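A single chain comes next, written as structure tokens; it is the form predicted alone.
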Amino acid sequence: MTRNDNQSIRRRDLLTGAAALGVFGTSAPSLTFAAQAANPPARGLGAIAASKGILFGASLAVHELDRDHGERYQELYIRDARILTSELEFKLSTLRPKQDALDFHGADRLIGFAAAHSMPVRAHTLIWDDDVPDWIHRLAPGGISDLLDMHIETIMRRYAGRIRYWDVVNEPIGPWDGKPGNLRAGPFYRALGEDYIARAFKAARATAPSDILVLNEAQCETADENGETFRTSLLALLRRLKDQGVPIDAIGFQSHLKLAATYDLPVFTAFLHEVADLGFDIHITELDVNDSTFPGDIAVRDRAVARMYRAYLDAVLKVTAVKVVETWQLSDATSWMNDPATQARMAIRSNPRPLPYDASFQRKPAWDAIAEAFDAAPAR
């Protein structure tokens, strides 16, 4: 997600405490955790995915557990998720709001929830040049270099044995910044150039030799100039990092899909094969579908969202290097698209319906589409 998206979520927190081408177009308080979901179905999405060797889950925001819908919220994860991703809790700006202070409250709660339900955790994210607290910009380059090493070691040692997956570097590509290789600008890039990426992964591997280290990227899916720029830039970066022996285990693709966008799934899956051929596993990390341009009729919108999920997953799951699939939240009630500032910036209609469950935590056609895609996927 972009920095503006992240800041919008923070504002919300403060306020609330087809063939494929036919589908896509041709152009706090203490908490008592529920032991199990009430009357769960025979198979949740996590179990269906696991039957094909795929790990399914979603991002979880611990502040949602404190809201009136907290019990229903957690039931979805207990029922359907086999892995949890942090939303804000492990971002540097959350963990280090001040230069001389660390805040582990949210991260500890998320780890506690996951442990109570025997779920692995993906920590998102250790280093992201687009989401840092203001005080980092006042550091000299040497101080930023030291911070990178110290932050990674501190966080990974604290949660040793309790976190299996780490988004070590998030969104390194940012062509609008005009940097060599189309890399994203920011304090870590300013201090170290492209080397900040290799340095972060080497520090992570030295601290946690057996954990899964992930480079997570966005905007690679679309069949337009932007998508092509992201794909070619990321692939070139991955080849450089591989040549340097940088210890990366998997590449994450966020997959914030849009009904209004154009996709060429054969082109995208060919790109995924190129990534896999470099020796990386592939994770789909923030999957959802923006339905903001479709008609107001809920049934029409839900069918369109479901078709997009099915077509996209049918395509990418044929790439057997895809080992993990996660949606960005599970219920429309907690989607990042609900934030008013995000809606204004992205021209999103009110009451978006991008996820497998609606705002009342009831299953939608998208749930069935995801389940059917997992059932149809080849085993890995």
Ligand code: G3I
Contents of the next structure:
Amino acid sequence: MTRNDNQSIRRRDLLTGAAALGVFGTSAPSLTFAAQAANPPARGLGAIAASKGILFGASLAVHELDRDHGERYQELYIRDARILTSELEFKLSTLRPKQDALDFHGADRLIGFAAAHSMPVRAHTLIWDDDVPDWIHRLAPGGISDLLDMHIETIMRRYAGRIRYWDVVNEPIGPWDGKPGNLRAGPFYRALGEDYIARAFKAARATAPSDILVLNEAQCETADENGETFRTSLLALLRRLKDQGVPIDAIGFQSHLKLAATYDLPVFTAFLHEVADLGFDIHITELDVNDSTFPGDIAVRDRAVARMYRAYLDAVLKVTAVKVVETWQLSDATSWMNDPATQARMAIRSNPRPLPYDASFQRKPAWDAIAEAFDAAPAR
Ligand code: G3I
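Would you mind generating the form predicted in complex with the named molecule now that we have the form predicted alone?
Whole complex next, starting from this chain.
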């Protein structure tokens, strides 16, 4: 596809507002922040999305409920979310801190919160070659394959009927490891090769035949060499898995966007159509907008973040295979981007403003931009 130059989102456009004026038929959010505060929304984001057949929600971390802001934190989810993703509670590092110890405390609590508010849960994530507890690195290959089968069966059986969506495998692509197919070479890959992916999904389907099984990936969105490598590598992997009859229901695109990056949304949506044409639903699973490297003025940053939310969602929601949209938390106060180690590693600014609510749990222009994108989206 040749790309018309004015159909990419460039930093310059975000500054001038061009990115929000007609590039994808979008417009900057209409209400000022003060007007928003005086006019609480009649409907939450989840209700607005549901009117178009889209499930909207966000990741939640149960430890945030115990902090001083716990009440305000949970109010956001009750008002805006129709699905919850576990940010930490279903990760191997949380569930199995030690080889002979299972810790279900956080997972049970998150399931309880979701059930109390009638929300389905996405359990993130059964198998991930990152953030694994140290003891796993000491297992022999046979131990890894036994762990994969046993872990999936144990967790899915324990929560049978209480979890609707499973991120069965997270982030299988990792070009930096130089492996065939650009696969990430973590403990599961090193023990089983690419087959760990098919094995995980087959075990998941056998354990919970009616649950929705998701393969979740990052870094597919940008219009640069890295994004292109991830898109082509993932599409090739999906084609191989489909040819093997591997039971995957949906593909998750994390969508951690950056104001400093460049996007070519027609190219990305054409890629999403190729994924959908393989028979997969599409979930936007971890949406946020990194506003680092942007001017210090908060109003300018918030408007640029809102414009990127609007332009991105306008584009991807035109693909009616996109059934779920989730942000990675709802408030700037609880974003992963606040972690000092993460800020140092990824050159993220202090006090980042990536989400629909600010650190005082007040709505930002991004909230309206997301609402307007759902309002403008075709029904599915
Ligand atoms: O809670 C402990 C705290 O008690 C301790 O003092 C502190 C320092 O060791 O660590 C705290 O736990 C941290 C946890 O976040 C809660 O803040 C873990 O070390 C840290 O590894 C964990 O990071 C999470 C990361 O995944 C790794 O699991 C982030 O919160 C979470 O947002 C991030 O989410 C990932 C998705 O799973 C996959 N896609 C990318 C996304 C962002 O990196």
